[in-house]
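Single chain ahead, by itself, as structure tokens, in the form predicted on its own.
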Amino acid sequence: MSRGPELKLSTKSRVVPVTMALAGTIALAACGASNESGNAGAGGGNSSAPQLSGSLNGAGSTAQTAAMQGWSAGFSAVQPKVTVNYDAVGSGAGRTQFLAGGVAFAGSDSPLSDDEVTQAKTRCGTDGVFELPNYISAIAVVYNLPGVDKLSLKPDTIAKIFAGSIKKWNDPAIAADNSGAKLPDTAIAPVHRSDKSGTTKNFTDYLSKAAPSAWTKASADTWPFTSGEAANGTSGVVNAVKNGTGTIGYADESQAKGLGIADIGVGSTFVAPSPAAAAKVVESSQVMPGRGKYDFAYTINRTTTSADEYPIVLVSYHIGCVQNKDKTTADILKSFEGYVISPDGQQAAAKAAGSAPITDAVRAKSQTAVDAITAGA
């Protein structure tokens, strides 16, 4: 087994019985990486890419934990002397560490805020910051309703269910979305996240834009109602829905196995969550205006009417400086991000985390940012 670059992950996000290499981190060696076909380096290089050595430090999104493992393993195929350190402390903490100069990149389930963009200019200089949408995950509306194997829900119906105004599964609004279906007179038991969550932020953003008359709350990473059952983390929501009757919740589609998954009203049809449909809606969305040349933060098109797009998605980014203070950091960051956005890198994340690979159109935009990464004069 060849020993490739290590990915060190915070135990705050995951507990794994391995030898402690550093206090507060887990060392995950990228074993077997020589069997991965990887394109690391600017422009998606290959095994002939210049060999680098050193370390790269990042912090942020816990949603990217499994994907980071996949990326580290694949990256080791061409850069075995590089160590990637990633502290999965959450998106907000990762952005804070990056803006303070503590890490070379942040993983974040939401783009930089306007105030953070201003701070990034101070950190990164005139060439600015890059934000690359490297990780896309469909958010499924999951349910447990014995006897109902197929369920379709329009945006207004979903909003009213989670706001608590639709209380029974045979409510006329649900019946109208499911013509001919036999719906039981069972109480609906909504389940939501109890913790601050990028999944909640994206789910409530969808509801506020796709069903504004039924959902009057703004998007938020904390659930805005006290009603319903609260559960910690994606696993908590999934378990609560599984162990209940008449339950409904929202969770990463990759972790929804064993549960009913609703088709979502999109235009005049209903669409199931899938990696392809999740990636497609990002491609059709608009890059936020007024940002830097290499800032590809998206405003997701939650109101798409296209039958090949699924609008309830979480997009997680890698955020870093285009111009870096030293050549070693710049070279490794450029090589690593080049691998992450490559087809091989995206497939590695899909295999490890069930995420949706970015489309070629999104990759082409991101590649311009990767190509521009450099060291300061």
Given for the second form:
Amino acid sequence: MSRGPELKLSTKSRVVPVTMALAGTIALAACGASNESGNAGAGGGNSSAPQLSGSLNGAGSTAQTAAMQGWSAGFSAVQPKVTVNYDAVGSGAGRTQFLAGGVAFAGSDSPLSDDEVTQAKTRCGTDGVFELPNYISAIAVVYNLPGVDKLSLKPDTIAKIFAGSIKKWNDPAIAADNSGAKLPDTAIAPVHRSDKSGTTKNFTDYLSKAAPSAWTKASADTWPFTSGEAANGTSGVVNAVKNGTGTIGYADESQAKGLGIADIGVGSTFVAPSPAAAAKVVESSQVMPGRGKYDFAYTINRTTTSADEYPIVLVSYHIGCVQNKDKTTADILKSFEGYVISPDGQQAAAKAAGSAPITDAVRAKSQTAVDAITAGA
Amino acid sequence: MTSTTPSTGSTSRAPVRRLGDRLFAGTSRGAGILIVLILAGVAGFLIVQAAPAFTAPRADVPGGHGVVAYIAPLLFGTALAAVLALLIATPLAVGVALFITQFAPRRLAQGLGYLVDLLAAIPSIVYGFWGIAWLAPRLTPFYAWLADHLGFIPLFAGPASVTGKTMFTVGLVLGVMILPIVSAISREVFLQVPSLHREAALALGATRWEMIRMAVLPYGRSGIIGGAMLGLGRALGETLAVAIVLSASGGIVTFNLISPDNPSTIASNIALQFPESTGIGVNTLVASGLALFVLTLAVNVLARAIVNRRSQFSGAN
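Please show me the structure of the same protein in the form predicted together with the partner chain, now that we have looked at it in the form predicted on its own.
Below: every chain and molecule of the assembly, starting with the one above.
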């Protein structure tokens, strides 16, 4: 339930230049050097990396809140005079604000709809928008079942559990996925999100594509059934799963500590959620065709059969104009997005939010979009 | 008498009005008008923003069956939670107020009064956390027992929730939240029972309970009802505590209090759905807010009417 306050990291960005200046004058070589390398790595596209000043406003996804804190802090080392404000109002509200021209970029758990892409043309001009998959996070299927430490589930089984047609833990379908395991005769209590969320949208998208026969509903950010336990936010789901017995839910992998985490059936094997496997599945996914040149909206490859890919991932985008009216905004946006997709930036998010750093192949595509950000028109 | 005749003649002229009088009259009149304007503004905003939800195709509204089908279960859930809270809180609050005013030694009474008032100062989100982290897990065995032994009563039909995030838990949390409001008002009214009434009852040989039944409760009835209605108003509008505690997936109407499938309440549903909503979704949420606005207004008007009607012939007059 993070109707997060605005992230104003201006205090931090004021501290950093002082420490940098100190580092310079007292010639603390090591410290200075590390700052330099941070600069060079983050500069990415604009190799000259001129010092900018001003502020950049974004709004949107609450899932990105923690990552955005990491990015804002890290970026203030690259551009000390720039303040990045991010208002975690939710993906839908963020996209609306961006399309209305209120903010320079939106954070969104789903790419723009076709309708919104058209609207974006009037907001951004003919070059349209860029959409960059900057925040990737594995969604773990978590459970609490005393005596069962390891659980493997095929997509069909997961779909049936969450749709309510498998009601007991010792159901033959679960037993078939876990040969040799001792499963108790406990009732299953599936827990889902009670709030609208990108996590639900990605989870139901996975179920509808990987288990189309067992899951007949379309992907939606509101849970499509009226039955089952509901809890507010990732923390609410984790809590409900922890407090109940025989519970199973879905939650951001970084928040799932202390709970049982199921391995998911991929092809003929079972894969545990991990940052590397989550980033890998985005790499193997298709960019949605027929959109702008720099519009990297992915159709996630939910039906992957590769054993090093984990298909239940949440991808949250940064959406902005390729052509910006204001020169300062364009420069700052370009520099900021360059930092975010850089290895440094992705590491900062992984540290702050437990997200999965994007792979080099995804970065190479995103970099073309960052390089294209200009002012004018 | 003779000296007053000329003075009444002088007051029949316009009374003396100093600058302060005019300022005071002006600002208080302005404040009164402002309240009406704000209320009208909120109502106008709700109506304008909600209108698209009523004219939109039914399939476009969240849930896919039109705005009435979307709001009806929410309205039901809101009323159910609030009435449940009221049923739990009112007897308890009256008991607390009676103990403080009639039974407790004066020093203890004062301290207890402060403590109960303190309950009102706790933010609702704290009640929410208390409900979900402490209360709900402790109630799950109780729910399982209810479902096993009293499952033939529709209220406890089950299957019992394993997390305790049920309508019953919500009722308990809301009950604790409105307890201080109901008890504070009841207490004030009980304190105003004329000593003569009480002493007369006791002098006629009434026991303490009979004195309370014959003198205190009839005198304080309007206060109890008024306090309960104020509490109901708070319970209807409570947002965060319900959003945290209740396991609600929307779209169902059920009196089953202990299962994981519950109707949501309007305020908590808005809090949960609004951040990720766009377009018609937002309009629909505003429309549900309008329904809550009307319901709360009706409850308050009713409370006023009851309190006013009762005060005419209650007590000392």
